[in-house]
Structures are given as structure tokens and as C-alpha cells.
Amino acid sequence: MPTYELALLLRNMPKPELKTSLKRISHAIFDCGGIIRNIENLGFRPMPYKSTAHGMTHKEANYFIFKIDTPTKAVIDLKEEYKRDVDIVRQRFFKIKEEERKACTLEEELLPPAYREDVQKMIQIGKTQVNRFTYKFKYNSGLDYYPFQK
């Protein structure tokens, strides 16, 4: 399952209501076969611009970030469900790219550059290429004289 980051802006509400809406959001993720890895509360803060959702104008919101693993098909269902939820002002899903880990050893890094494998490859590539700066123009035009001389 791919990893997603779900950014949520929830309307201004008391803590008990906020708690129940977060439970409802998380149960929707679980029902679609997803796993919640982390929930981060960024707090209650003003929005960059006022937004209208479900017939109300919002200037401030509770910011939450969910890190979830869920099937790709379930994201469409979650988006649709969260659009209808009156407590959610705005929601966005971001797919997180998995970073490839390179195996790196200290012994290889401590070798002098001439003995490293990647430097050896670069040297071989350099030997096969023509150096464009050493090429000289040849004045072999078939004429007995240089035509541009005064």
C-alpha cells in the first residue's frame, strides 16, 4: 500500500466535537482498509484566505496532518466522503515518494579517489570520449595561399 499524507482543515469547534470528528475521520480510513501511521496537530490558526465550505465562511481552522497507508482506490472514496463532511473545511491527499536507500560503506569512502569504483568508471568514460578542446583547425583548403590575408 502506498503512503499518503492527508492535510485536513477542520472548522472551529469545541474539543469534544473535535475529538468525535477526528474519530469519524480515522474510522473512515480504517473502513477502507487503511492504516494510520501518525497524526500531527498543527494547532488552531488563521487561514491564509477566507474559505467557504458547506454554506459557512471560515477564517480560522484546526490544522491536522495524517500519515496513512491505504490502497490507491480507497483514496477516491475517502475524498468523496470528506467532501460531504460538514466539519472538514478543506482536505488534500499527497502521495509520499519512498526514498531509495543507497548502501554506503565507510571503507569505500575512505579510499583515495583514484581507487574508488565510481571514479574508475568516470576515467574509463573520459578515455573513450574525444577531447573537443585539443582539436586544431587544419588549413588544408586546396588553395596555394590563405585567402583572408591582406
Second form
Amino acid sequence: MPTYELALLLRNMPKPELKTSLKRISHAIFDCGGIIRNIENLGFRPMPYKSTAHGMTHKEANYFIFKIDTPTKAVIDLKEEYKRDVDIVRQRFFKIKEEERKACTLEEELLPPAYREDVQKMIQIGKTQVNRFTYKFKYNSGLDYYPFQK
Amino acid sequence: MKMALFKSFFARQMLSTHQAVLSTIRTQSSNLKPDPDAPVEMENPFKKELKQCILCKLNIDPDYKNYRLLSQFQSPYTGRIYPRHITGLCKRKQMQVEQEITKAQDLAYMPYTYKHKIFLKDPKLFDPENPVRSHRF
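Having gone through the form predicted on its own, I am curious about the other one (the form predicted together with its partner chain); can you provide its structure?
In what comes next, the whole complex appears, and the chain from above leads the way.
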């Protein structure tokens, strides 16, 4: 089961109601065969912009982050269920990927264009292309003089 | 006079080549004593340190939850994300920062059109006021 991060915004409501809604959310996860690793409460904060959800506009919200493990097929079902939940203002699922450490390529990117690998590749590709931009006059087309100014 | 000089020059040349040949023969025969004056094989000690972008140097992975760090790459006037020629990040990190900023903005962690008032006095990682070329931020 892959690990997901469920970022939720719950509307402004008193604490007992908040508790019941969190319980509801967790039960939904357990019902589709998932586990909860961690719940983080980022507090009751004013939002940087107002947003509407279920016919109500919200300017402040309770920010929560659930770290969960669920089967991949259950993610869509969970999303649909939370979409119907009135208390949830916004919900997003993110898959947690392990970032592979690669070397910084700043040095190569700051080189002058002639020394950069991607520019050299482009030049090589350009050489294989048919040149349709420069027109070369054909001397064997019937005229016995060169019509343009040399 | 000229002929005499020419002959002596040639003779000197022959002697020098003869000496070179002798020296090579001598080194091949005596391998047991290494020459202390010969160059030692080592990595270039004057190699310059590879330039790294600030996030790679400090091994920081941008995260949408860390919206304070991401706000440092946002313009305080328009709320737009500064491009690579201003931030001085490598391609990979710049892409990551941009993706995380859009995530944070979508999740109402960060605003779209301005920068949070409390983050306006954060330390500057780069100088956006003196651009290499004019920008719309």
C-alpha cells in the first residue's frame, strides 16, 4: 500500500464538532482498508484568500495533514466521499515519493551556450533537419542571366 | 667561417641526442631506485569547487508545508514565482520549487497575488531588484 499525504481544510466549527468530523474522516480511511500513520494539526488560521464550499464562503479554516497508507484503488473513492462531506472545505491527496539525490547541475547550466550539452544536441539535431528557410536560386531553370543583385 | 659554425652546430646536436639515448638506457636498467624528483600522481590540488545552487548546497528539499521557505522565491509585489535567472537555482530545484509553490497556493497555504505580510522581512536569497534583464515582477 503506498503512502499518501491527505491535506485537509475543515471549516470553522466548535471543538466537539471538529472531533466528530475528524473521527468520521478516519473511519472512512479504515473502512476502505487503510491505516493512519500520523495526524498533524496546523491550527486554525485565516486563509490567504476566501473560498466557497457547499454553498458557504470560508475565510478561516482548520488545517490538518493526515499521513495515510491506502490501497491505490481506494483513493478515488475517498476523494468522492470527502467531496460530499460538508465540513471539508478542501482536500488534496499527494503521493509521497522518495527523492533521489542527484548532483547539482548549476555549473553546467552557467557555461556559455557553445559549451552546454543541451545546446550542442540541438545543433546536431538541426544539422539533420531539412533547411526550408534559405532559398537558393537554381541556375538551370531557363534564365541565361542571374536575376538578383550579387 | 659559416661552414665551420654549421659543422660545430651539427656536432653539438649529435652529442645531445647521444646523451638522451644513454640516459633512457640507464633508467630502463636501474628500476630499483625511483627518482625523487619525478612527479607524483595525484588529483589536481588546484581544482576549483563545483558551484552549487543554494538548495543543493544545504541539501534542502522544497515542501509545500514549508511555505515560509517557498515565500522567499515569491515576489512581494505581484506574488509571482521568480524564474531561474533571478533565483540562481539549478533546473531541478527550480522545477521542484515551482511545483511546491503551486501546490501550496492551491491548498490555501500561500497566497497567489501577494506575499504574506509576516514574511516580507525574511532574508533575501538573491537580489531581484538588480536584474540581468528587465522583468515583470
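Numbering follows the first chain given and starts at 1. Quantities reported herein were computed from a predicted structural model and do not represent experimental measurements. Between two forms, the rigid core is the largest collection of C-alphas that superpose within 1.5 Å.
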2 Å or more on the CA of Glu108 between the two forms, with the rigid core superposed, yes or no?
yes
